[in-house]
Amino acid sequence: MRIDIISVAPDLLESPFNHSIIKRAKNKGLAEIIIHDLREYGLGNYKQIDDTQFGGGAGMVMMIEPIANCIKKLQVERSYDEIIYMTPDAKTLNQSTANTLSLKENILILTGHYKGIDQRVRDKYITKEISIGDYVLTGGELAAAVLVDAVVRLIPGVIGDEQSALTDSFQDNLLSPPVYTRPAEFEGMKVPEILLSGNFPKIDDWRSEKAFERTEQIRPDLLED
């Protein structure tokens, strides 16, 4: 998979993509992540990328020309399965979306800043808009990092035990059940006996039951879905 990211602040993305699972995916050649500095496409001597909004109002707006020039240059080099805009006023990222995107070959992500981007960019170029929650960040870089992490970890071969990703929370609209490891007892707190029994069919039943109970208590909305 190749992921291109258009950013006003590319340095913000250096650390998230050079550690842990994402680094492993890159080293294995399973994911290629390329960050493009939008200011390289800025206008004039000062590489302008934003301007005041028509109709007045507070906050600057990212201009269409630099973004369009960058996207068109990248589209000459390859076709994109999705061109994604990270924005708080969109549908919230969920596991189903991450699963779907993990099957794509080429993805382009645009990160917003300031008051947002010229609406014409969204109308002409963007194929999917994604939010990571009902709150506003300084820019879309951290949101893009969240999306990339959620997607790349699902690519076969990235995680050593692929079954692990398939049993994460939200994969079947349930939260994960409680998990335990050694020691079997700590300060009087014991691991449930069923997990020590070696009876794997009953362990699976227990996990399913606990997953349902946790979901019902913490995220009943998932059961409605």
Ligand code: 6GU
Contents of the next structure:
Amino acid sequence: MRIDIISVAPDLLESPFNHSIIKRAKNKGLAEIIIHDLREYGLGNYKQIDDTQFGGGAGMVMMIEPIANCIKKLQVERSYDEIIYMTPDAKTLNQSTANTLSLKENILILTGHYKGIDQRVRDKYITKEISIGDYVLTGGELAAAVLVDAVVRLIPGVIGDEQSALTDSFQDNLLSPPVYTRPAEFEGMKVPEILLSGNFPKIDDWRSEKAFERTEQIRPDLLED
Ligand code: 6GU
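Show the form predicted together with this ligand, please, because up to now only the form predicted alone has appeared in this conversation.
Now the full complex is given, and it begins with the chain already shown.
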């Protein structure tokens, strides 16, 4: 999968993509992530990328021209399955969206700053808008890093143990059951007997039961649909 990201703060995106699983995905040639500095497409000597809002109001708005020029240039090289705008005023990212995106070939992600982007960018270029939760971040970069991490780890071959992406929390709309490792007893706290029993069908049942209990307690909304 090829992921292009347009950003006004490319530095923020360096580190998250050079660690662990994402790095492995890049090294194996399973994911290619390229960051484009929107400032390079800014207008005039000052490389302007934002301006005050028509109609008045606080906060600068990202202009359409630099973004349009950047997107058009990228579209000469490839056509994108999705052009995604990261913004808090969108539907929240969930596992199902991550699963769908992990099957795409080419994705372009636009990250916003300031008060947002000129609505005409959204109308003309954006095919999907994603928020990562009901709170506001300074910019879309960290949100884009979250999205890319959630998607890239699902690309077949990225995670060594094929099981593990499938048994994640949320993959079946349930939270994960509790997990334990050695020692079997720590300061009087014992690991549940069943996990030491070697009875794997029973262990599976126990895990399902605990996953359900945990979901019921913490995220009952997940059980509604
Ligand atoms: Cl995608 N962007 C910003 N700036 N804030 C957010 C967000 C995105 N998702 C949640 N909060």
